[in-house]
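Single chain ahead, written as structure tokens, the form predicted on its own.
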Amino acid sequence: MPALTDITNKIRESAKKLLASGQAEVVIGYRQGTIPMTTSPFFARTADECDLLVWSNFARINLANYLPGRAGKVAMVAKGCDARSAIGQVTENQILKDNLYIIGVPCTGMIDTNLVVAKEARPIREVVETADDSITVKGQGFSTDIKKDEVLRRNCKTCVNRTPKLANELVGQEVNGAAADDFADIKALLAKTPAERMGYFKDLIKDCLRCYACRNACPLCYCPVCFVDETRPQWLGKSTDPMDTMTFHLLRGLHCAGRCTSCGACETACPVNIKVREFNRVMELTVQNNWNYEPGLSWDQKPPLTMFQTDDAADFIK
């Protein structure tokens, strides 16, 4: 992999020519964040404010989420999950594909700050990303090195579309996907008994405060009005007892069936480290073992549950 200040300067270079050409009104990347360890959104819409478009190992936010209704022509930085979620984006009729234009970095997965501040728990002052393998994190008389795949956040750990495969062009070289299982877990999962299976999502989910960071950050979720705020009718309680804070993640998990790209997002944004991703991978396995379908690999194929066929298999319901 390029290192990521060449990564930077291309990605700065491109936004530059999408702008003085006009294929693109405003460029949505990131810009170095205000402590360690971080990056924030960052709209780009003149050349010096692209000079301030930066790529680190802490690119986290799927930035797709700022795409669904945006009038004009835009360009964005998008790792293989992102990249993905705007295609998904794209066949819902969220943004047009000509309005659209995808910046491609390929990616070896994002840094999970809670593991880095779990092996180095004093106070981190400055990060050195010295290699695509590690990083150095400094403070008030210490410097330690972390390898990077200690530190990889969870769904990094077993991405296997780390290139966008689609994008208008590609910033540094393809890198290839995670040769793990990403559905052992699950899969083991669902062997257990219905009641068991249960047991684990009450317990996943108890701390849950309704907080709805996770359907905020999440670029599927982009409803005028979510079913948990429609109040004519009113679908759900509004506080957290048990039976409605299960009932939210059951229905946003089957809300996202066959349109989730497993970017982490809602994990990411979770102020109580909920493994919320854990609904929408069951189903992910379920669309996948049903209609051999991954989101967002095909501009022009829609999620099989938006869909009807007459010819499609019912067993799964029965």
Second form
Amino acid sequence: MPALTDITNKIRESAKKLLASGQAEVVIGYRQGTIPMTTSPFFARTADECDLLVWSNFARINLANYLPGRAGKVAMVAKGCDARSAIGQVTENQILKDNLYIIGVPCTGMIDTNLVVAKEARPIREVVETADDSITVKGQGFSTDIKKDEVLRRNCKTCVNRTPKLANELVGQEVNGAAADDFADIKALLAKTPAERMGYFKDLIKDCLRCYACRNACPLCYCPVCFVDETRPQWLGKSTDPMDTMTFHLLRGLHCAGRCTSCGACETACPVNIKVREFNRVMELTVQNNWNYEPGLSWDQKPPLTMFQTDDAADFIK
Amino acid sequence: MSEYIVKENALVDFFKSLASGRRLLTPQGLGDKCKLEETPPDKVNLDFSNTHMSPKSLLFPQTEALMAFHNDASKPQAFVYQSLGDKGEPLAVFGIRPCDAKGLSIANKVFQNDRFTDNYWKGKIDQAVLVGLACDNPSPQCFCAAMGGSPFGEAGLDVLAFRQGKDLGLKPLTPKGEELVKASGAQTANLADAIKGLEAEAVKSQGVPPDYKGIDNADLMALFNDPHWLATAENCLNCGVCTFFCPTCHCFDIQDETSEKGGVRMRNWDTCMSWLFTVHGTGHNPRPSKTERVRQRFMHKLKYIPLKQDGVRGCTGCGRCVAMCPVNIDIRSVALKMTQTAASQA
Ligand code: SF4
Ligand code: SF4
Ligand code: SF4
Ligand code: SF4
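Now the other one: the form predicted together with its partner chain, given that the block above is the form predicted on its own.
Full complex below, order starting with the chain above.
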């Protein structure tokens, strides 16, 4: 049986059990999308609805995004990165650990549809996901096989924690991720002059519409009112002024420092394909270098930017 | 008005005539880079599916400075807002798709109607001549026919162009369009039957269109109060991508920004998906949760606009929101739910 079908069946089975036993009032998973290469976050509350849950190469949105502030018992389907986000939310007191059940899916990576379109530009009307290491896209008069390795999202290529080991249960065989994310690209970027770096980031966001889909898709961005939406005082202009846009991205990067699990939801959501994670990656590396900290790897770790230690390496704080 | 034809070898001359005395804009670039750009007459591309974003920003830019003032008291008119003008210029836009032209015609009734005229919009649209290119091979995401349009739709266009083998057929639709076509030296031809044939084939490729007529006849409050909105909105991120990409979404926010030298009043795209869109000065928000916001978007598109615009739906079926929504909220599925509500009320 193809791995995806096997996982789909196990998710449905688990979801039904959780609902029947009262361990969860709702199971947040994915259903098939209405157009090729999409899935849609789906809230299953009945056994029939559980049969709509699927696993796919396109389960890219991070469902931890729907957890903060949720009352009652909830189960979520989670890839490695998504489970880390959910655990991070527990450590940030956004949801009670006892109310959360993680159905962990050992993940072999999600597909970047832009890379698929780069390989097959003709309009795609159907995608077949029965093979484990490739997909087949079909359209008028063509059927093209594409190796999954060649079209993985960039965050999936460097993902170390593909198996959500802290999940309440695992559906599917454990998988190994990359040995380590060496941040080679970010190190090279940081070696440049400030002016070059500014140039890089200005160019990166030049098409940004400030729709805030990246923020809204991010499980870290749960503030009741984001600073960009504050009106008294209004911190940020509403036009397409490049400085306002840059301010949004820089502040969001800082707010997410030490919390981003590289789930890639922001980049998946961005309608103009901006590599939003570049900002976050710089901050991840900085936090790792300073505090040797990675988020979402234990239930009781404390995010470094929320705590104070007398033996802190920085002088200014003592 | 009859139809006209431009032979393959006369295409460059045709585009030269479009560009004479005006800027010629056509879709350039592939995929998410496809947008309307100034194009030399010999670089027009007929092989595109559609621009990534809708053409509305031509007439209604995401940010538009409307007025400005200076604060130098030694000069006249200090601290008094002066209009910056409409920034209209003579434009020929070639390659607008029928869904998008129809979208502009819907927004046009918002910006110009019997109650008021928005001069910033009017100044631009009056100087533009819009030449559409019919879709002989609609994309998988298209559903214009289901929304009462057609891949050969004419609403909002001055001229409808269509491929006739390797030649380009032209059907002028307004006096402005007729003048443009005549000046281009295109040959008259009787192509009415050809259009009918091509159109039927293109419509067929979209499958049997679902029937949403129930919504038109349904009681507004029944649609509004249906409990499905809770589930329909549950996975929405309220990001507003759908509204930014939609050719008919036209809501804006007016903002004043000041500097040391003065200030500017500008108009920016806004989105009903945002919490901020409806929050009052008191802090009260009449659309407090995403359920009300999502309901607003679909009720506006499928019920309120048809009520105000003689039955024309506020969705033209361009498919952008379907393709771009990060969580795949599909207006066709929502329209179906609304149709079911209507049926259960009947
Ligand atoms: S910043 Fe992006 S990659 Fe990081 S957690 Fe948020 S959505 Fe995921
Ligand atoms: S999703 Fe993309 S376009 Fe929207 S605000 Fe984020 S980076 Fe900008
Ligand atoms: S419907 Fe989709 S695109 Fe629109 S606000 Fe909701 S999540 Fe964003
Ligand atoms: S609602 Fe969606 S499909 Fe309809 S016109 Fe707007 S963007 Fe296009």
